[in-house]
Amino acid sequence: MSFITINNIWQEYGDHVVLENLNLTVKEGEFCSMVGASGCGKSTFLRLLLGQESPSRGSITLDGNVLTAEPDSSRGVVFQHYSVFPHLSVLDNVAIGLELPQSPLFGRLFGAKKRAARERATQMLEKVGLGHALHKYPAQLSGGMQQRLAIAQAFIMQPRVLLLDEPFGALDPGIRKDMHALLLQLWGETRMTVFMVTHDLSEGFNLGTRLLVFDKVRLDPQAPNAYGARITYDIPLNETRLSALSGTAQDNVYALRG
């Protein structure tokens, strides 16, 4: 049964198209890379995910109720740009994920309750490997250490769909390998269904079940934004690699590298 549905999809502004007839049924716990050039509608596509953008025209639904307006909290999020808060520190900024929901009005936890939260947050920071820096603030930590930060805020979460937009790009290679792995193994621990955008194509094959690949399949050279984007490609990674794919949809997607 499809968990997430997205139902003839168009996201206009006045008469700029960014999507077009975006249609597409997801599986809990699918884990969803999307590639594409700049510009043509993913970060778009993981906003009205999100609930940031209603779609012009269609519907998403999620476990068959119309997706809500605004972000709540079965949906978390990781931008490449970390959201961390500056003046918390870092056990603070993972704690107060639990808390803010529990004290909407003063915003903090008392007692054991206060105790609970930060036990749970401290577990979180363990596993993402920062345990040894809780009292630590985020300028004081590497971009990496920063971005272990940002998953365990997202994670503590326990969101049901988890959306990524380039959470990786800002990062050196060795670094990303050891993300690639922290994310992994989060994902598998929890099977939350997960959105990716990504610009690193082997970053997208090795990570996800899925590729998504977004392109424009009509253009206008008299009206550069009169069309929009659709998914052109669905690949199933657990049955199909590249070394799989037919010549014409290969050189489409190794294509996306420029």
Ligand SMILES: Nc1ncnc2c1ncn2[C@@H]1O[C@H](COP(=O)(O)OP(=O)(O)OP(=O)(O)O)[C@@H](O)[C@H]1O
Second form
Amino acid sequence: MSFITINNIWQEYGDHVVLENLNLTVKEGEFCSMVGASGCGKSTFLRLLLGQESPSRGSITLDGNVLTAEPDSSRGVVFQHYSVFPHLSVLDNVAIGLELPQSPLFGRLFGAKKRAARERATQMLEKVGLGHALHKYPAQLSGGMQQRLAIAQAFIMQPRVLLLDEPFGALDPGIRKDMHALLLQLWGETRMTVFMVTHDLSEGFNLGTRLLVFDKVRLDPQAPNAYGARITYDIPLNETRLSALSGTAQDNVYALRG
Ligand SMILES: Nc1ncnc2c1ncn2[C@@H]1O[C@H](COP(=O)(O)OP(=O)(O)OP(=O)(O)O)[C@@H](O)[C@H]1O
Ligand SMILES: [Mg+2]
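Provide the structure of the form predicted together with the named molecule, given the form predicted on its own shown above.
What follows is the whole complex; the chain from before opens it.
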């Protein structure tokens, strides 16, 4: 059954048409990689999925319910430009995601619950290679380290839908590979549904179960903003490309296809 249904979505800002006539159905647990020219509306599409904006036309349903323009914890996001809390330490930046839902009034847990949250946050930070920087503040980190902190923040919440906007763009090739492995491991364990924008075509091919290409099919040189991008290709990625996945993740992929 379809988990997310994109039904004839248009997004316009004034007379600037950014997205036109997008239609898509996604099953729970799928991993959609998305590529397209700069400015064609990929981040806009993620904002619609996040519920940060409502489409000008059309609707998005998630699990049968029309998405309202209100983010909730079932959807997690890593933005294109890293966004972390500057006044919190690295450890607090990640632990707060676990603490807030459990203690919305105080925003902090105490005693054993607090220790458990911090332990989990520490483990996640070790996985993204920030185990040595737990007590630093974001301003003391490099751009790539801040990006990994943002990744840890999103991953620890294990959202049902994970939205990633070029999450690995700022990272060295070695660290990027580690992050790919971590993402695939988490995806395999949790069966979350992933939408990932990337400028790196090979990354898109290697990580997804599906590659969506955004492009304009209509172009008026006199009025470049008159037409928006559509999904011009929707490529199922074959099993050989998924060979890097862990057994569990692979089982999930096959289950999805079955
Ligand atoms: N709130 C807004 N108001 C007006 N125009 C907007 C708004 N948000 C996005 N746009 C325009 O929509 C277009 C698509 O932007 P978007 O950021 O979605 O592209 P993108 O595909 O993510 O590009 P990139 O690959 O460079 O990140 C751009 O021309 C942008 O200026
Ligand atoms: Mg973008």
